[in-house]
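Take a look at this single chain in C-alpha cells; it is the form predicted on its own.
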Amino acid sequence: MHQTAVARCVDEADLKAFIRRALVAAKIPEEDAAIVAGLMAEADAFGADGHGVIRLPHYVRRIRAGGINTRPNIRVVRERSGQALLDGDNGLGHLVMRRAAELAMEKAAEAGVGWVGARGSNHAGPAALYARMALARDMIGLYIAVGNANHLPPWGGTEMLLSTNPIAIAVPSASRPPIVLDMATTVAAYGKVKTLLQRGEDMPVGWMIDREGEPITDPRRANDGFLLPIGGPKGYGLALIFGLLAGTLNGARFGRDVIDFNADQVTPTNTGQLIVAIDIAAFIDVATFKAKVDEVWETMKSSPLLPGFDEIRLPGERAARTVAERKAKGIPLHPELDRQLRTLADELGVAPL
C-alpha cells in the first residue's frame, strides 16, 4: 500500500473556521461549534493528527443520523467536595470533557484535587487535550477514558473486550515544555490505523495480529484481528482498569456493552471518561516544583545514550516541537484528506478549506 504524496499546509485560524462552519451547517449551535472547532484544530496543531479534523466528517454523519444530540444537556448528577459526576446527554463529547476538566479544576483549588467522572459522553480527541487543560492553572491534570470501539482482547483470549483505553498525565515546568504523557493501552492507537489507511500506508509489525497469531500490515485488513496491548498482560490490565474506572464507575459503557461507532451511526455510545486536576500549591510551592521538574529534564538529558540514539526525549518533547513548527508553516492536510473535506464542504454546503 505505499504511497507518497504531498501534503499541503493549512492555517490553524483557517481549520478552526472550517471545522465550525461544518458544525453549525450539521445544526450544532454556534458557540458550541466554535468550543469543538478550537480543541479539534488544536489537536492537530500538536500533531494529534488521528484525532483531529481527520474525525470530522465521522462526527457530521453521526450528528446527522441523530447518534449524538446537537443540544446536550450537560449537568452534574453527583458530587461531593472534591469529587462530580457529570452526564453528557450523548452531545458531543469534546463539549463534555470542556465542561468536566473545567468542574475538577475549580473543586482542585478548593479541595486541592478534584476528580470529575462523565458519563454520556462521545468520542473526544485526543487524551491530552483535557490534561494540558490544568496546566494553565499551575495543575497536573490526568485524563482517562474507554474507547469507543474495542480493538483489543483480554490477555490470551481472542473476542475484542477492551479498547485502547488511553491515558494523558500533563506536569507543568519553569523553562521547558509541560511534561505530557499521552499514550492507548495499545501499542498504537486506532486512530493511527485510520490514519495510516487514509494515506495508503502499511502499518509496522507489532501493531496488530490476526486471530491465529499472525501480524497485520494492511490497514485494510484492521478488522480481521485485533491491537496488542503494550507489555503483554500488563498493557491488558491497564486496560481493564482503566475501562472500570472512566466506565464502570461513572455507569458508561465497558466491556461488551461499547458501541463500536465506526459501524454504528445511530445508537448513544454512553463513553465514559474521567479528569483529575491536582492543585499542585497543596502538596509544594508551585515555582520550587517546577523548578524541580526542570531538574529532571536536565537529569534525563543528560543520560549516556545507546548506540542508535541521537538524544533522549520526554514525554511531550516533541508535541511541543510540532505545536512551534505547524504555528509557524501550517498544518498538513494530506491529500485523501483534503478531498474528504471538500467532499463534505459539497455536500454541507459550506465554504471548504
Given for the second form:
2 protein chains.
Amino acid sequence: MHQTAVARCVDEADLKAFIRRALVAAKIPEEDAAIVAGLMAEADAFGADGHGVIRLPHYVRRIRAGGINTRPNIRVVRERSGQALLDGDNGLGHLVMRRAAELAMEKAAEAGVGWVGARGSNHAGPAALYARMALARDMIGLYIAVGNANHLPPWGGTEMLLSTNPIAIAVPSASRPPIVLDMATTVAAYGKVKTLLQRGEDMPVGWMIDREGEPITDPRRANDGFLLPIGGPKGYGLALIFGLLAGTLNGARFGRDVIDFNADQVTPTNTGQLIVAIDIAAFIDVATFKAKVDEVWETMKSSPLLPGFDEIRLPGERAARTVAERKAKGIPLHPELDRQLRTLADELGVAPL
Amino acid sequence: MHQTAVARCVDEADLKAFIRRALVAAKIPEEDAAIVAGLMAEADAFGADGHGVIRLPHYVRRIRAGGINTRPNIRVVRERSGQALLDGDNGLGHLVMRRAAELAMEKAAEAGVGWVGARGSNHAGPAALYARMALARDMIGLYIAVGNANHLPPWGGTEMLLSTNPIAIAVPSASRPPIVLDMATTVAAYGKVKTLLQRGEDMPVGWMIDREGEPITDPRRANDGFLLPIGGPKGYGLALIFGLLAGTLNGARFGRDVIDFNADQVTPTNTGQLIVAIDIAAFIDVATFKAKVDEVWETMKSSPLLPGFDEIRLPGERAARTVAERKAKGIPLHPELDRQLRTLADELGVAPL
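Follow the form predicted on its own with the form predicted together with another copy of the chain, if you could.
Whole complex next, starting from this chain.
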C-alpha cells in the first residue's frame, strides 16, 4: 500500500463550474451542461468519490468519440398512471435519470407510486443521487441500474456476464440525516477499485478473485479476475434480478450484450436504469413516519457494540457527515485526479479548476 | 452432525387436506382454512421446508392461545390508483398477503405498477409464495416482509434489533422455469436454523456468531448469538431498509417493537409485509420479454466453471426441480416433523396425515 498524497480542496461551486465549462467545450448545450455538472459535483460533495468528477475525463472522451448524443430527444415511450418508460436517446445518463426521477415523483404524487424505467441511457453517476431526489418531496426513492461493464460471473462461473448492478434507497427522517443505502451487489463497487488504482493503493482480500479462485489485492491485476458478490449466490441473484428489472424490462442491454464503456467509446451503451418514487402520505401521516424513522435511527445506535467496533452507523450517516465537512472545507481532490483534470482542461482549452 | 433419518413422502393434496382439517379444528372457517392449507402445502411442494407445514404446530398454538383473529375483517385502509394499504386485522398472514397480491395485480393491470402494503398481518410462509402469484398474469412480483423475531444486530452491534427481513422477486420466462429469487438478508434464514435443529444437524461456519464474534455451529446454541448479514454492512442496510418499507411505512412493527412470535403467543404481532406487481406489458411486448429471460438463462448457464463447481444455477431453478420431483414422488416429511404432526393431530382430534 502506498502512502496517500495530500489532496487540495476545492469548493463544490468551483467544481461544478469547471465540469460545466469542460462539458460545454465538449459541445454539450449550456443548460444540459449545468444540470450534469451540478449533479456530478453533488456526487463528490456527498462522498461518492468513484462516481463524481473522477468520471469526467471518461465522459468527455466518449462525447468526443461520438459515443454520446449531445442533443438527445429524451421522451416518454410508454406510460400509465403509475409507470412510464423513457427513451434517453443516448444522452448523458444524468439528464435521462433526472427526468426519470421527476416523472416518477409526479406519478407518485397521484398514483401513490411512480415506477419509471429508462433505456437508451448512459452512466449516470452514483445511484444515491437519484434516490435522494425523492427526499425533498417527502417520498422514498429507489434506484437500480445496469452497470456499464461486466465484472461479475454468475455464481460458480468465470465468465463476467453481470455487472455490479447497484441499488440505492433513500428514506426521509425528521431531525436525523435521511437513511440512504447505496450499494453494489458486489462486496466492492468497481468504482472503488478504480479509485484505489488511481491512488496506487491495494484492495483488501475479499473484493476480487482470479480465475482459480485466489484473492487479488493489486488493482492493476483487476483484469485477471472478477468482483465477488455479497453473500455468494444471493448477491449474484440480486445482480441478475436487478439487471432484468433495470435492463431487460426496459428494452436495454443486459448480460453478454452489455457494452464495456471502458473498451468501446463509440457504440451506444443502451444503458438501463429505473427509479421508483413512493409517496409516504399515501400510506401514513408523513410527520408520524419521519418521527418513527428517527426512532429507528436512535434504536440502532443504542445497541451495545461487538469487540472491535466503536460505533453503530446508519446507511447514509457517513454521507451526511461528508457533505457537512465538504460544504465547509471543500472537496479533496487526489493529486492524481487533479493532474488528470489539468490535462483535460488543457486538451479542451478551458480554464483549469 | 447426525445422520438424516429416512423420510416418508406424502402427496401435496393429502398434505393440504391435513393442514385444512387441523386449521378447521382450531376454529379457522372452512374457506379460509382451505386457502391457507393450499398455500402452505404449495410452499412445501416447491421446497420451502422451513416455511410450510413445519410451521403448522406453531400457528395452531398461536390460534388456540388467542394470538390470531380467526374471523378477521381484512380491509383496504388507504388507496390510490397504483397503491394501497391493507389492514389484516390480525388474521393469518396467508389470507392477508393473498388478498394483497390480488389487489396489487389488479392495480398493476391498470396503473402499470401496484404496490400494496399490509399491517396487522402475521407470518405468511415463504416470501416466494406471493411473488410467484404474479407469474400467471405475466407480471413480475416482488415481496418484502418484516420477520417475526429479531435475530440480527445492526452491523457492529450485539443487540438483535432486526429480523432477517426477506425479499422475493419472481420473473416469468418463456420455456425455462421462472427466475425466482427468495432470500433472507442474512447468510442463512432463521427457518433453516430451525430445520437443522429439528433434524439434529449442525450449521456451517458463517451462519451465526456469538456475542464475542466467535462462530456458532450447534443450532441448540442459537440463542447465544445471532445471524450474520450478507456482505456485512450491506445486508444490515438491506434488512433495515426492508423493515422501514414493509414495517414502518405500513404502520406495522419494526425494530425493538417486533413481537417475538416464539416467546409470545398472545400479543398481536402487527406484522408488516408488502407486495409489488409490475405489469410487463406496460413496458415491453410480453413475448419479447420472456424470450429475453430465456436468453439470459442460457447465457448464465454457458459460463465456464470455477474449480469446485459442477454447474451454474439460476435463482428458482432448484425450486422448479423440487416441484417437479415432489409432484411426482410426494413431499418428504422428516421423521421428527412427522412425529410432531401426529401429536398435533391427536391434540386436535383429527385424522393424522
